[in-house]
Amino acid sequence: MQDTKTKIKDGITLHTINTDKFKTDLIAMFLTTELSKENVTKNALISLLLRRGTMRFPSQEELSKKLEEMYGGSFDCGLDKIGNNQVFKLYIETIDDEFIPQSTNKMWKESLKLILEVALNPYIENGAFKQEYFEQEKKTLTQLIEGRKDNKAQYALNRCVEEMYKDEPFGIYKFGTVEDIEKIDNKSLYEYYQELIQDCKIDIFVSGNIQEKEIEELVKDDENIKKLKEREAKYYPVKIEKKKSDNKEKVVEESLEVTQGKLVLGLNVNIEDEDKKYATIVYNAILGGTPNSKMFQNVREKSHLAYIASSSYMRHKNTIFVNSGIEISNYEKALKIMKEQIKDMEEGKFTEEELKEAKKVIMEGAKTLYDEQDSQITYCFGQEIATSNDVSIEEYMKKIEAISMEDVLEIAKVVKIDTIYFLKN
């Protein structure tokens, strides 16, 4: 898999992944901008409005009809938080031209035109988003924010992130606040959107059995691209960095109507060397990233203190989160055993067999990237916004395979608990 990059304009990059492995073509577009309290809610509202229609297809019904004409193409639009960035994500997937009548217009061409229009030419009335859509999506966003507590496990993780990064952009909830929704008016939101598309980092991905030169020409000649200026994109390149910390464990408890407690530990990984992240990936797998991990086996299987016990490594912030669902009365016992697993890792109490198993699981996960177009694009985009040099999937696997017991122990010695978050009733 090769991500071929072409600069369309300063701050705007076309990525092509030429492959005949799939029966579909996948077009993706990412608009990356700095995460800030001032704009987070505006961005969330814009992400909802973009899916409502374009100047050529001024409603969701007409967009859907166009996709149906494209042999049942699918469209999706969402918002993500990556490091200190907020990222608009748009996708269109259609059947590859090889599998449709040759008299038909090329599907990748139709998809590319459509995704550029959705992102860059939304439906506007009287110099603003359509008022009806604007009011409806304000209600949708309000419900989305108010409903964040419905998924208790995700809510607990988000709250731990917010407490751990209270004074940093990463601590901002990606959909903003209900209070800020009420402060937004339609005209100023559209004016902000116009500034956004002239300042953000834009990445366009095309994956499939494609002609790269044709795609480059289409993008450069597209009227929506032509109206964009060259820019020094306003975003935060993702890099390994130490989190400012006083090395004191912060304990946060919150009460909601829950039948099961949610205990989340936020761990700092105090390294700055980019190459150390591969050892951290393996460390996380041994600690809680696999069914044979220390957290799963000792907190859940042996002690029966948790319904779930796992960990995840957020590479873009160099942080590990340990997640568990427990009986509320087992809080002290579960926390004690979780801390013991972290301490055991620090003292080198893990085996070559655990190292081998962890690397095996990671490698199997990496190999699946070859089988999923969206995962390939996600991987390439992660490389694009990182400050480190591009690392292919093959190179990534070689770096994982090279990790030794000593490498993992080096990481284990600098991992510290920053925040303990407990959601109870």
The other form holds:
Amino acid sequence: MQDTKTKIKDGITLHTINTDKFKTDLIAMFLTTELSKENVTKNALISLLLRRGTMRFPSQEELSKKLEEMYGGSFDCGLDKIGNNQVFKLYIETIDDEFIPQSTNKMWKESLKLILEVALNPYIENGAFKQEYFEQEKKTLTQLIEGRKDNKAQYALNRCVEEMYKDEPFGIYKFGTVEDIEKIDNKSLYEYYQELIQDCKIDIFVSGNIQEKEIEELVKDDENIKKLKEREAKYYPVKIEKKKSDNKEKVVEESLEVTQGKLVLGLNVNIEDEDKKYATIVYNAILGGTPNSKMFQNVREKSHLAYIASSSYMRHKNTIFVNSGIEISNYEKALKIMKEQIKDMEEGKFTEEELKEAKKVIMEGAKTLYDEQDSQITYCFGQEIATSNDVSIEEYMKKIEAISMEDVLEIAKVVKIDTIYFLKN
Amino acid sequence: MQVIENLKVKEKLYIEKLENGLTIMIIPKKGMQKKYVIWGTKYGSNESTFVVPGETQSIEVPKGVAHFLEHKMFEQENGVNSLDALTSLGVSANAYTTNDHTAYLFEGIDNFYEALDELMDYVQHPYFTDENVEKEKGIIGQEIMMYDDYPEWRVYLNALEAMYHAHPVKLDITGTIETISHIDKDVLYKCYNTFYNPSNMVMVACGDFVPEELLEEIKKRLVKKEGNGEIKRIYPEEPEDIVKEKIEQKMQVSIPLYTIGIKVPPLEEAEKVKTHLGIEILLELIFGKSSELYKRLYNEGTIYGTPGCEFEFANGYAHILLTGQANEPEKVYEEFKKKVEELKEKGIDINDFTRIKNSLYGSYVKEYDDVSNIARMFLSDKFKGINSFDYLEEIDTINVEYVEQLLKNVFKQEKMVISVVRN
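Compare with the form predicted alone: the form predicted in complex with its partner chain:
Below: every chain and molecule of the assembly, starting with the one above.
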């Protein structure tokens, strides 16, 4: 179940996770590049265009038929923001040969070949993406960006992130802007794409009942891999960062048609030491990470102000977001209670019991990583792009186990409210 | 215990019905860290009129009681909230209510038997007071309002509203702020005593278990209670026709959201699984990723993705729902209808059929990796009278002729509705 790493070329790594626990084989391919205002919209458009077809399967229809023939192979291509990086995430999942009625020869070979094609050999006409696809995907992207207001709770969270990181790459919305779409020209987009695949960091993960050696050879001999150069990958190794802050609370209110108000607090954790993030994970669990947490207990269970009252820690940016949905007229009341919870933490008003429980919840979460192929891959990738040395899941658990009351208090003292975002009617 | 083995996914189901009527199902998964237990009662938002066993008159309770009960079950007489207690043990606990059942669950690795103690204790010992019932109204009120902000939820409920004259499936599972205001502790006790009887309940466990051992542990924790006999559930008579073809709601959305609904007559007991599979194949053929219709509408810029397709059924109802976003929902609807008629006339291509059928088979196999997924699937199928393994077996019996017949019988123009949410 361990992640075995093989260097394919400089900047290109193959990770294999050999396991017979699952019915499926999962292949993931991550292309990591720096997040910038200049390129974000281009990246978003490329991630959409990659889904349209390859030189062998030149349309979405043919690509879909191919996947259906592979007993329902599922394919996904998305875009993520991790620290100051933008990551293209491609996945293909198929059932393992053992469960295919008329056994073929190694379905994962097909999947691997296909995912490399999709990422590295898209359908091209006249030295650019097919013009028709290019035009259609511009519209799709416009719709994606405009559609982000449809999910009000998610929108509120994204807006709080944007407000909090206004002048930093992390404040950029991962799909870019509508204004920038119109500035993109097909030919130069394709040129940009070619540069991108030559200098991004590439990680390929294969999890399932597999033979490492065979995969390694297959990847090394793949035509699409052969055409890639050795590279010094252009990305930001993820490290814990202190946010520039003037220690003043910024209040942002926005109005949209909502029945329920969405209140989000962005909290700054002022630490720089990589090892302190474990204490922050525990701090967050006590504050709002579990049903036993202060937020859930006091905002929901005791004051009945919300159905959702929780917090989450974005460790790459050292930020905690507190999330809730409340009656609009209860804004002051809810905010006051939330601030009290943060204050209580700061004053050390939490118990050994709360600490123990929070740790248990985190440990359980870590152990279940082994039960899910995609979670394990996500964890390994997180290690891959971090500056610190690889921390195995076992080591991670040990570090959590060692966190004391004092460690958490130390964090509690440097947590400051940065932004209060309220979405109302 | 009775053992049912499925050779396709190489899994076994151990099943036992206890004397008091409780059904226990265990699916061992070797090598998995996580253990999952779910305990459900065949009682959901659809049951608001029924006859309490032993009585003669039927009673009607406010809409939303099943869900309200689910919220309130966690509270214990000694002041402990069982959700907190389970979280303290490091497991993750939850509960949910659907149209036809309510379920309580936890998943975790360590402290398994302590958590089982807690789960079985709180589900068997309700504690409702005037005060704790009142306080919950505020929380559920926020839950109802949260759903009001989801256009996906509105477009779905409106489609049901257009299809059903009387069946309670069309109502919000949570009830409304008005209906829940009539709920008090007596109503909750009445419903609890009626539906939370072992003979109306099923427990499913999935994880690295020795089934016989786990069965004994479960039995030890059962409070002695006799089976209470059949509960008569009364549903209003539902005509076969739809209420109205079109329904629309204004909400702030970037582009319109649509749900196309097809009302299906309640399914024959023996045909449920086969019909379900056949409909899934048809929906993929008509509007799936590789379909001509999807390609055309996408290329024209009418839609931006394939619609999500659902086939839902339980006591006294069945329907198909296709939900997506489109610039012109009415056009999608018209083109969908045209495609259905075209397929009826021309017949289904055998290559397309085989490819989609294999693909569907693969998606059923994939269901067997995650312990929570497996347990929930077996529970919800069981309440529909289905053994989940049947899907893997019956798919072999489906041929082109069968789906062509199904297409004619089910995809009828006069049974279709369209619900739209737009600015």
